[in-house]
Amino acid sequence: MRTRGTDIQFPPRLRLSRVPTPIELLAQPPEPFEEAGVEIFIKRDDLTGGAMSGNKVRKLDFLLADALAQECDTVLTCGDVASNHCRTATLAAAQLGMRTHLILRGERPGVADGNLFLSLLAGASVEYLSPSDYARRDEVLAEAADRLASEGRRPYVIPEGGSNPLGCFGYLNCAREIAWQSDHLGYQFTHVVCASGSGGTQAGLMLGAQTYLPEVEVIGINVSSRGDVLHERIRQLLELWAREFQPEVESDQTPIALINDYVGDGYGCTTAEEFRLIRTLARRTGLILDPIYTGRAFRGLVEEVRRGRFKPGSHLLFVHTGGLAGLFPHREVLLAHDPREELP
């Protein structure tokens, strides 16, 4: 889809994420980005909040803008019982004085870890669904929508990641600041590299990299799902967005740059790879990343790199997506390492 900077009208949104967030060349990097002549930054989306920090919030900058103009007053959503999402929304909304239903794949845990124990803190009420039944979960939270209705409640649906041509404005805004760091801050960027998951992020970025950085590339790593599925899931959002906010641009094809090669498992089956190399990175140079999307991503990204994916002399931008309390539920299998272990 083609956008127009000039044009864009930018819904109301609030101020929930701590924005901008820094810039920063990652310092030691990986070998092989030495030695194919590559500098990678870190887009530190990590920090936009403290609870609440990850790129969910810029999402819900916009998506609880809209509820509390719809005089909801309770947030009905869904997502991994270790999901980044729910736990985002959970914790926006009691700062909103709003209430929580959760819709979660999974089985209730013995024990409440990470981001389940920070939404069961700050209050939210869940309904846990085996895989099979999560697959139908836009019907699910249809149910629940009509359920929560008629026991008085004013509730405001978001689907999986805030990912609805609403919620893309998040990373359509990001695209702009990253265009005013880069003008002002003299950074220069020939990629803007995200892990993919259900969409939204690497769709926002597209829509806001035509306008502001249109010679950059942005790059999805698909961290969750079927190549053509997600593939397919990104497209509409740029059309659905499109229609909505901007029905007399003519639209073109633009490319998706999704990259499948590193999905494994799936969605949340991290490998010893992933592991290690976020052990070291946090032991080397202090970043943290987490194991189901920026783990993963982050090491697609140096197996592309080592592949020579990039020219001598590109300047790569990964956006640190945060999901640090996902870490948590996986610290036996973190800590035990051989300090001797060498980046990958």
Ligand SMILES: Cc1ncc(COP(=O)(O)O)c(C=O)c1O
Second form
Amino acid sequence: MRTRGTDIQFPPRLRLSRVPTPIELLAQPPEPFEEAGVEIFIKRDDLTGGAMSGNKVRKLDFLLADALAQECDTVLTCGDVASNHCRTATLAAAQLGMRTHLILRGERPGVADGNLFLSLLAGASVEYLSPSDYARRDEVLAEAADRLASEGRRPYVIPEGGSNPLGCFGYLNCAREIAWQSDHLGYQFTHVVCASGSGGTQAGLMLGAQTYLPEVEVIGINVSSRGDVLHERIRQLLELWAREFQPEVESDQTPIALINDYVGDGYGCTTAEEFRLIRTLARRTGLILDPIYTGRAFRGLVEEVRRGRFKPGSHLLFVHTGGLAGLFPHREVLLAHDPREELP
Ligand SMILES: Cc1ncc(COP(=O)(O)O)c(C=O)c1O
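Could the form predicted in complex with the named molecule be shown next, to go alongside the form predicted alone?
Once more the chain from above appears, this time first in line as the rest of the complex follows.
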């Protein structure tokens, strides 16, 4: 799909996200970057807000503008028990005077921690589904929407991760922001890299890059799904976006750069190496990655640099998509003594 800059009509948006977010050179990066002659910058989308921070806020800027335009009063969405998206949606809805109902994958934990704690604190009502029931989440969302409507509420349904064509505008807009920052602050990136879960962040960046950053390759690092499944999801998002927002533009087949080598045992099964990298980066650089998305994606990026994927002189921009609250349930393992840990 080819977007054309001047032709992109941005839909109405709210200003929930604190943007533009800074771009910073990562001082003291892990050794492979220096050895490969590759510079690594961080797009600090972990700073899109306080408790309501991370990549999802950018999508909600557009999605909740639509919800308000439709005079909805309840946000209805879904995700894992540890979902950043559900936490962000709940806090955003509260700020707008709306209620939230969440369909969550997993069991009700004995103690609500991390993202779930924040969602409950901000007043979300919650239904817990087993992983097999969660597989039919879109139907469950539709049933919940009918139920809420029969109770006199006006629900606004947001799919998992806020990843639908309208949500893609969040990262399309972020690509425009990166292009502006490149022009005005003198950066030149060769690659933009992000964690890819439900695919909307990568799809949005790809759509935006086609117009605003045509020389830049957007790379997603799959953190959870089967590679072919996520690839297909992203392809569908690109296609649906084009059909809905630029039907007159000829499609173009930009390949989807998705790295699937770091999924390991799947969503949320953080490896010892990922935990170690999170600790090392926190100690060396003050940058806090999360165990599910950014920790996995950054560890994958380090490995790709080590494997020689990027030519010397490459300038990489890693989009730090947030997820801080997801760290807290892992406090014990993160603070456990690790003899291989390199102290600053
Ligand atoms: C912190 C964080 N990073 C990255 C992602 C992946 O974004 P997407 O679902 O748009 O692929 C998510 C999704 O939940 C997230 O919470």
